[in-house]
Amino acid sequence: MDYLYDGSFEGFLCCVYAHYYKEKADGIYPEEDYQRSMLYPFYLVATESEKAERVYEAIQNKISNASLRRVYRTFLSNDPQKETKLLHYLILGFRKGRMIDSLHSVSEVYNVQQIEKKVANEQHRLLGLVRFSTIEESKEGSNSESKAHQILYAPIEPDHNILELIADHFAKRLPMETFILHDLRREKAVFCQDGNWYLGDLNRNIRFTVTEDELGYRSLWKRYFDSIAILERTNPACQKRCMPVRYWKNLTEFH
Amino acid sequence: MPGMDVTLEKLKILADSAKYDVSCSSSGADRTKAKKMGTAAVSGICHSWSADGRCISLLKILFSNRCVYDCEYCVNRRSADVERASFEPEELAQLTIEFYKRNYIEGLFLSSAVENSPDYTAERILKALSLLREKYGFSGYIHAKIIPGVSPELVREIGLQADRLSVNIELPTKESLAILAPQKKAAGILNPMRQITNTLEEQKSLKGAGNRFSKLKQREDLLLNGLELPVSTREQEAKYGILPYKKGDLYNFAPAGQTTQMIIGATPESDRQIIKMSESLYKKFQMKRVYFSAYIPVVSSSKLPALLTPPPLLREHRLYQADWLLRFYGFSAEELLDEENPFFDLELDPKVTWALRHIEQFPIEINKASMEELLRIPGVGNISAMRIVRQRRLSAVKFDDLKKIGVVIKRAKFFITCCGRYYGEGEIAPEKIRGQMLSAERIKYGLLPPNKEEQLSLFGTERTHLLAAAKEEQRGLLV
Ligand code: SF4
């Protein structure tokens, strides 16, 4: 039996809970992208959140914080056997307790690990590879105080959902600012303001009108990226290593 | 930003002259009293990567390359013919925060030229720093170069505005800084260089460099190449005009620490002269590091090597290996390399060009050796020794093991028993193991036979591409 859920975090825990309480699970897969087949049977999870609660505690009580951490990051990658491996992992976890925190050679922690590695790396990666833009309040109609408030913005699209974990990070960087960090591809954005954040959807065709500055310190950056280089030590391979040609995209230096 | 278009010009000036300086590391600070903008991150983050392949983290730049000095190896000398440019204050503050917003940078790297005087230049960067943190409220990292002979109080108040300072020793020796620096007098490097260590001692905070297997963290005061320097006294800071420190206001001086560079390859010094140097920089000054810059020939000298010189990016790799076993492995500069062989072996590291010329001490007992012992073996690390010594407390190493504990075992091999037996191929010969590691090195790069002149290309490294791609560049530009 594989079950599927809504894709979300609480509905995922609520397949966790069906495979303990009614049958067994032989995988668990987000509903949007299951391949249906007439011949293996299937079984649409609703998500409810006391049952996902009950098992969020059972993980946290009975394994360990860090166990319950490590879930949630891979979680967010975007493996697409993740909740499968996650299910085995928690199934050893409620059998060994916090012990399974360092059975770094066992498969089903091991694979795990490997995943929550990626997420990790990606996340640290992005600290540095976000670039913000400042953009105009759009206020409707009002022209006398246009120059009001500035906005950052900064658009992403990184392999693994990892926008809400980097959303503190720019938090504490920039506390007396408006910001907004855009994940297109999953169309979420962090929105902050003072230091305060909150999650929310936004449609990835949407446009903002940079500022007038926002230009002038961009060819600055340019400028200063062409020249730092030093002609004699030229790598592109270490620095297509370092930073992977995917992310070029949003990155100001190449454009 | 009024006038954008001449901040542009400048920048590219300014960033220009600046990049061949190679600290770049903006770890190590924590600064998070509260601000408008910033944290400096305690581990290191990188925003970009440079077509060299450097990472990019902080604004590198010089507050202006207008110098009254004549450093002959310099490309903004006096006498040489460039384009000039300086910062205002307040341009360059406002630049800063205006990246550091966008984050495109982390923090802060600046340096410069002597403009006028010492203390003028100092002054002038100084007030940048100081718009930066209080105008502008910036709490990312900052580290800012002291020039040679600026006075103790400029250097006191551009200590408390940055996160960690630097004054470059530049030349491994006093004849060669006076043949090719002759305006820098070994005391104007020197005296910052001791005045920092002391105010860092004062507010607690000296840490130095390395692990607990290092040498480096005992604390000498010798002769630097004839220049007298005891660690200072309250009477001597006094003699030297140093002000005493008023309780308090010191807190926040330069938490970072303290680092050098010196040019490699400009000079005839050797590896023993310069390691030697970095050395006792580490035990007089407790420098958290001392970089070292493989001299790139931008000026034709008859003191200086050719033009057509590559840069010694593999010397400078070696060096750098060197320095981690100072830092890391408890070496000591006398014993990485004597009077008779001053040069380390460019084609292996420095931990194998040891073992090889102290072949007596091994093979050494993985199950036997103690900690520092173990330390020494090539394809041993800091941790898997560490955990050498745990496993064997339960149970014996065996050969097998040590792969997964994380032990380099080709390189290892020729060096260790394990229980007792031998794994290496045939005698514990230097010549031949020497002979047998580099054949390895060769398949592994799929390489022909090495032939004298090109000895370096037998190194599949990346330096060593690098070095090639660095030839080709000039000769391409010089053609
Ligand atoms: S002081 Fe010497 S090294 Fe520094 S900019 Fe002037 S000439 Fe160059």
Given for the second form:
Amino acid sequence: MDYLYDGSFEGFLCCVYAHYYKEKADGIYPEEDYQRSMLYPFYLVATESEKAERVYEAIQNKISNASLRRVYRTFLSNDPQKETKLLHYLILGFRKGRMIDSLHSVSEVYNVQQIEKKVANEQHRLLGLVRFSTIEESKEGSNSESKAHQILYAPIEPDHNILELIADHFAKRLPMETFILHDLRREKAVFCQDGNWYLGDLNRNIRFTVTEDELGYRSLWKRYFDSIAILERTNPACQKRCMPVRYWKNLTEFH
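Could you output the structure for the form predicted alone, given that the previous block was the form predicted in complex with the partner chain?
Nothing else is written out below except the one chain.
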């Protein structure tokens, strides 16, 4: 029996609940990506907060807080089989308890640890590759005249769904700023003001107007970069290794 869910973390936890209290699951898949077949049974699991909370607390109490964090970070990955791999990890975890964290050579543990490592690496990499630009947001004033309100905006296209993992870093780094951190691939964004942030939907095709000052600073930076560069020490291979090409299109220094 395959279990289908709505794509949320709570929905996934409900599938784990169903595995133990309804029928053993062969696999867990997001409903929107599942290829249905009349020859193989599947069941759509409803997301219920009470059941999700029970599984959440069971992972925390019967395995460990570290495993709970690992499960969530792995869930944020783009691995196409992450749900089924997590299910196998949790089945073993509920049997072995806290010691599962030391079973590095066991495939159920190794698979999840490798996925989590990829998520963590991209999270760390993006902390240094996010580029904010000053944009103008048009607002109507009390005198009915349009006022320009400047905010910071940064587009990213990470491989994994790490938006919320890096939000706190920038909220603390820019506590006095209003900014939007936009995941174009998933059409989601972090909206932050006065150090407080929330996650919401934002269309990838939305367009913002970059301020004249921003364009001036970009030009100034490029002239500075060119003036201090040592031609004989140019190393494109090292640059691509430290700053992967797939991120370049959202870096202001390449515009």
